[in-house]
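Listed next as structure tokens is one chain, alone, in the form predicted on its own.
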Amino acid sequence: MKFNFCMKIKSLRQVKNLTGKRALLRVDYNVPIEKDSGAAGTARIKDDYKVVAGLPTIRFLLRHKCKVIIITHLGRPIKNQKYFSVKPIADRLSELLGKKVKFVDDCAGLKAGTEVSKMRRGEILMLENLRFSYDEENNDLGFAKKLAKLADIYVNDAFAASHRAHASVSAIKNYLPSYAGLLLENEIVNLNKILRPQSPLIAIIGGAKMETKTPLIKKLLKKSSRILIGGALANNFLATHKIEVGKSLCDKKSIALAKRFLNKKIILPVDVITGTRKDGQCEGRSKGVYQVKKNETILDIGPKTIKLYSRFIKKAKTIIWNGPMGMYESEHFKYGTLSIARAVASRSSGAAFGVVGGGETIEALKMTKMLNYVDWVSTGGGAMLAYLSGEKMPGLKGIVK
């Protein structure tokens, strides 16, 4: 579907005659996870962000009296799994809201409908992974419905999944009422602030996969000043002007796809962090970009480059950053992506209206603790790219128009 800026969303807000309401309510809590060496085969929550940020929903349902039955994919499981249990979400969910989040190990089965059958104003309830049946990735139909005939609305609050045809955020708006939930509201009004931009527009692209950012460049050449390239991408644009990337991460694939972009809006990294192991267990050296040596492999920006793009970020007046700088998980390799992620977070929320989206660029942007600094921090970051790019969402049609 392709996005105009008269846009009506259809926000949870809108109902009428919410109060007491069964709200099937679609999130996205495919949250990081690691075994708990506590309990062999389950697992806790590494990183809540995603749950903390669709708190707000959950409390609006609640003033309403609802009865809100939340459901969610988690990671992708190929049987059903305790790992991929969201028994540890909704214990975490319970914490944070102060309240009583009941768990029932089915999704859309007799177990689901006879806990929903049981519950009574104001109480949550959780369903099980979705995942843990393969008719919701096939968008099939009859999964949907027997989702649907648990709640008397729908609400779709997982933006992060809306670029996906999958049952429980496509094919469910066939047979329920459908609107938006606060947090993908506030996705769609914030993303719409870089499609539509204060300029000038400063975008910041980074990361690894050339393929599943060239959509986002070609969409943002129209409405940037520039676009500063870091990460692994930055090694295919080098690579189109012949210049020795040594063994970085790098793809014929993909330096044919930067050629398409030599455009002088296009900014590259004038120098930048080298080491002699791809895994960043080794000390760097900082070096122009026609100093690389073969066996060396590029794993930071340089210096000069972090003087270079801050000078463009401290100019924006729009900011849109995916992507980190380099291998910012290593102790030394980590100060290309820190340095823009503070000058990010210093322009945004005055100076500038700054959007940050990206799983890895926002665990960048938490260790710089400047988080709350930036205007809009995504919780989609496929779904973001694919926003930007003007890709279909099935999640959105019907509730975005």
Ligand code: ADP
Given for the second form:
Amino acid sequence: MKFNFCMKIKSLRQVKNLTGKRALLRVDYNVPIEKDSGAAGTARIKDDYKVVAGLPTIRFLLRHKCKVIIITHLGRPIKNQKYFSVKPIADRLSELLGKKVKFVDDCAGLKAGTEVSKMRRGEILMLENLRFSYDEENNDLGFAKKLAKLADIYVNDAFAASHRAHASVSAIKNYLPSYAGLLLENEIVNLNKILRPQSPLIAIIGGAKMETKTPLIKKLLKKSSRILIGGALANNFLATHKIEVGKSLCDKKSIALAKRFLNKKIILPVDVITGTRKDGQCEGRSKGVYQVKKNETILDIGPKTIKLYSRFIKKAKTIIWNGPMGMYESEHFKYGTLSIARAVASRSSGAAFGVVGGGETIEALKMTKMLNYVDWVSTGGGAMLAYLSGEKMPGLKGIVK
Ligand code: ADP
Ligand code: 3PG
Ligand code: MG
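Given the form predicted on its own above, I would also like to look at the protein as it appears in the form predicted together with the named molecule.
All chains and molecules follow, beginning with the one already shown.
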């Protein structure tokens, strides 16, 4: 099965005679940053997991004596704000590789071209944030052509940005022979195991915004044996049963979306932890879902729900988890999420194949120090949801069939 999936990927590993080639490597180094706290007005990287995840592809290209030209976006800059410069990431990458990574504060212009022309085999050059040019997000052909001129081949290792129709993942493929990097390939192979799961598949879906999760719930309903709902998402489902959710995050549109999924496979919390403040800066109270008062806010799943959900997780052969079970950022409302994280991690790497994805979900999983137990931690947030929901992904067109 795995072999068949691999066959459909135009992998970098299939390229013959890479030696000396200029490889334009699109990565997603869109990492969480702390503004203005780095040197000379640049940002400090708060978490480098995306940089670490991309190392095998860079090492592969170096082993084949390529000239490696790295491109990425960082954040959503409005202008060329200095703290969105990718220079600190080039420095971090250099530390991780134990090798010089040259940086140029230009992307598709003359400066970049000059630096590329000076490159020798086995050297790495990182170009400035792609989003400092509006042409990137406009999927501009001219911009893509300029980028393409810098290289001989194009490697997409930016799975996390591949749901975007942007020049460096989409239009670029018109101008260069294009391949999937090793990380992108691994994302596809592992996420395909969720799309063709070993039964029973247990999906755990939480988080805040209903509309971002409905395509995934719709897709997984067919494949899963159960979908365990948590987080603010659960409020909308509870409201469809006319259960009082007080001041919890919940709106008419989301309730209407939840109504479409009233199905016996959908499992809802039986108890919750409520607070008196929406920001979670208050003590929590455990109660059954029918006991929530008008002035209360649901901020976590309760102990009975943790037990119920854990029982399902313990029987799973395949697990997918996206979205925290509660406002895990608050000391008082983190236990549901952390307990589910531990249950997922414990069942993974052996008894079941476990996949976790989503920026905040991974952050919560890290808090348990059990990240390494999970079989695949996706670097894609929106991209993972898009891929698993079966959406067309412009960045994968032509390289994943
Ligand atoms: P991810 O980034 O992992 O995909 P989401 O962005 O969907 O996750 O959701 C994460 C956010 O959901 C967190 O900031 C968390 O505080 C919030 N959240 C979860 N449960 C609740 C709740 N009951 N009430 C308010 N916010 C919640
Ligand atoms: C991500 O972090 O999910 C990707 O880098 C995409 O970023 P974007 O949502 O700003 O396009
Ligand atoms: Mg999020």
